[in-house]
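Coming up is one lone chain in structure tokens, specifically the form predicted on its own.
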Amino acid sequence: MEALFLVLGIPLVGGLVLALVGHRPYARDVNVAFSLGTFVAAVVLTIEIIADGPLFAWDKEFFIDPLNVFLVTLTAFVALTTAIFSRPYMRLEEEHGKMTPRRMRLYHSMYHFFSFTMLLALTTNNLGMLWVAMEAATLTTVLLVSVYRTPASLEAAWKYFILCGVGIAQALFGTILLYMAAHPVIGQGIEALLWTNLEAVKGQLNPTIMSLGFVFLLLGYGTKVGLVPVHNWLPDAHAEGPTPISAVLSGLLLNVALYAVIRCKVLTDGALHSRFAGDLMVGFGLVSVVAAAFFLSRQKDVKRMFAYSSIEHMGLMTFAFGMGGPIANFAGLLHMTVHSLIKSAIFFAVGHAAQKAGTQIMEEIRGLLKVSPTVGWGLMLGALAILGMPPFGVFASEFLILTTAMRDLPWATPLLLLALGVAFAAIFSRVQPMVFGDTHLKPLAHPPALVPVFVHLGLGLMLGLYIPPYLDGWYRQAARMIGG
């Protein structure tokens, strides 16, 4: 319980402290220190859950189990590496005049409030509090996306706010319907919104209300996941916000929203005893994969291109969890992990490349190997990893998803293969000249701090070759809990 208190308390205190001193020169180090504290607390919490099993806290308002504990650690880890990356990156943004002291204070404080809301969403047992945390995450990221105060960033923030506001309203209605289904079985009060209580009586929940509720929950939280056709906010938010925010949006927030959908799917499956929820997820996931793959070929902005890549991969995860079963669920969880690591690493490399070139337009970014070999190789290896080249972990998870689809949904396999092929061609054809093309830019005097890039890529490579026993055990336990 103490570890959980620290996991939630450290980023909350960090946000309050940095709201006061976030504009100071030492604020970047304070930002890293609070992120490190959160990660250490998350590791301790994970060790406790591995040793003692699921944990309740604060009168069952919080619940940690094998499904969410490693997501908590993954969230804290990526938040830490992103904070490390943002130290030199945001310093240069300040030197270039894009960040004022007031904006730096807003950026640092909202960064930790954003981490707090994601960790709250992952650890709460209350589906009402889950909705509140997701709404709070929306509000904090709106401020982060618009922090540059350019017309394009303000437009992206407003689009994000409006579309996700509509989506989160649908999720609220779905949560109300869940309460309606639980009320006759559990009774009035907050007990009817606790996920563990609902899971215990899911077979007695009204199937009609549950099916309707899941439709609204999938559309609502699916907006935050970035599923087509409610994805329009995502490319703009990624392209116009600071690169560290693009990394945590793509690597973390999308995972948390999909986690909310998975929790709701477990309840719906138990109430309906049918594939209704899974079929909906398969449909939305497949449409997202195919549509995003073809949108990729039309992009000129490098961050928008990788934003559409995130839509593609979130669609693939949704498709996997929709199929259900131990192998597909295992593959979906593995894909959540490696996508978070690889995509955030790509945004780190892209951020330095765009900062050096002074633009995010891919045709104007050339010869990264000559400008900075570490940036060039980081981007090239990251692109190959996210495209599913072996032996990276994305290859392993995509292979499991495709082979399961061949067995269970053979009609969908050609569509998946077509989408993955189009995505490979679109991304590789644009990244290759960015890395190996000719350039007139001078090499960087000092190599940028890209330790987070190669740490993430190294972990992504390891998960393609070897999954540690603790992590393998988590995948298996969580896959069984999701069922389907």
Second form
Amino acid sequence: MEALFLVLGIPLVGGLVLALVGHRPYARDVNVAFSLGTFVAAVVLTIEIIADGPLFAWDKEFFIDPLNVFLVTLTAFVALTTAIFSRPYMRLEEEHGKMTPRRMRLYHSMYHFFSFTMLLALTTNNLGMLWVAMEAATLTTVLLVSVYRTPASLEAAWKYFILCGVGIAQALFGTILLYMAAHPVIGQGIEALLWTNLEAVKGQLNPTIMSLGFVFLLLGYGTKVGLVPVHNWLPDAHAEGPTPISAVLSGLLLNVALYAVIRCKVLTDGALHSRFAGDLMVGFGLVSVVAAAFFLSRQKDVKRMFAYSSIEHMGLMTFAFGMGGPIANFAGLLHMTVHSLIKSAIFFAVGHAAQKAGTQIMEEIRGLLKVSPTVGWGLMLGALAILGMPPFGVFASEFLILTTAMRDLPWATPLLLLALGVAFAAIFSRVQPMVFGDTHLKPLAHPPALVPVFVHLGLGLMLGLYIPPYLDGWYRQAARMIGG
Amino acid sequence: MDALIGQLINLFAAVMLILAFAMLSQRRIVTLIHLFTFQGLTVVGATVVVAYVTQQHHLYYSAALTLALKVALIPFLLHRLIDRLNVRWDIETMLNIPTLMLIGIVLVVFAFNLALPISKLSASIARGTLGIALACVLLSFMMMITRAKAVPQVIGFLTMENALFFAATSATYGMPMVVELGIALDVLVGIFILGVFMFQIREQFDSLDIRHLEKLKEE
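Write the structure block of the form predicted together with its partner chain for the protein whose form predicted on its own appears above.
After this comes the whole thing, all chains and molecules, with the earlier chain placed first.
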């Protein structure tokens, strides 16, 4: 209970403190310290959950179970490594004149508020608060996307704000419908929006209202997941914002949005006794995977390309959760974890590479291995990992998803394989010359922070070879809970 | 008495719909803000009536919240914003207004059909208005799509929020208070961020025309 308080409290206090001192040179270390604090609190919370089982707090307003506790830990961990990465990265951005002290203060403060909103969305039991936190997550990042004040970044931020705002408004309508369905069963008041209460009576919720409600919820939160055709904000926001923000958007925010969809799917499944919700997710997921793979092959900007790769992988997870069943859900959760780790590692490496080259256009980034072997290897290994090469974890989860698809939805398998093939060809053929070949790049003034890259890749590798028993236990429990 | 109350709520709903159409076709920014304020007042009126009939006290609070936020504070901020940006008397050139109206009517019919099976299931006395609320959401959505300037797009966004609030009242007597406060906070923060944003856009492009913001496209 105290641990939960700290998990939410530390980033909130961190945001306030850094709003005051975020422009000072030592703010970079304060930023890491607060992120470390949040991570330690998350680990303590996790240990408590392993020991005592699911936890309620504050009149059941907060609820921790195996599904969200692993996401809380993952979120706190990636937020910590991103803070470590951003120390030298943002320092260089400041020296290159792209960041001023005022912008640094905004960046540091909003970074923690953003962590807070994500952790709030994950731990709250109240579906209304989940919505509020998701909207707040957009609000905290929108000014970070436009922090460089270039025309392109302003455009990206405007699109991000308007598209996600409209999308999330659809989710609010869905939440209203959900509340309406709960009304006759649970009655008026806050009790009728608590997920655990709804889950207990999900069989009695009105199916007509729930099915319409789920369509709105999927479209709404799906906008933030980056599902095609409501994905337009995602590549722009990833490409134009600072790289640490791209890493947390891709690695964390998309997961949290998908988590919201999954929570709603459990309720809808219980009310409908049909595959309606799952089929919708399978459809959206499949379209996202295929469309993203083809968009991906036409990109010139490296961060845009990996943003489309995120859409592809989020589509794959949506597809897996849509199929449902213990194996597909397990694979979806595993994929969520390894995608977060590896995609953020790639963004770290790409960030340093782009800083060396002074551009994000792939054709102008060449021969990273000669200038900085660690950045080069980080990028190369990250790209191989995300493309699903064994023995990395992505291979394991994609293999499970594909084999389940062969059994349950055989017609979808060739489409998935085609999309994965196109993505492989596109990304590999572009990353290869960036890493090898001749170069004109200059070394940077400060050594890059590459520990996070290799820690993430190492964890991704470990999950491909060996899943620790407690993690395996969580995945299984969470997968059973999602059902389908 | 009940019949009268029912008619009163329907009247408010009708006013909402008319205002949504008026905003869709309005080209003057300052008039748009006036219309938005009226819409806020209509929502407050409907909420107070429902609160009075059902004796749901929390609805009075949420009506007060709407009054403070959507009728007083946000219009005030918007007026200040257009003064400081010097766009008070701007007139927007838009595509064909009659066509917009026709598409709008189609949207209303669609929304009614979508809401029909749902509103039958609601216990609220205002259930008949759920279709209108959904229609208003769709109309404000269309308003956002068809506008080329930043301020009207933002007003479209806020109108959508109003319509959703109205939907919550008509479907379920409003959301729980905690959630409503959270939503209000989000809207308020959103307005401030948008304000900051518009100055940034104008500083960069010397105009608030969103058509400048169309460089990022897939080749």
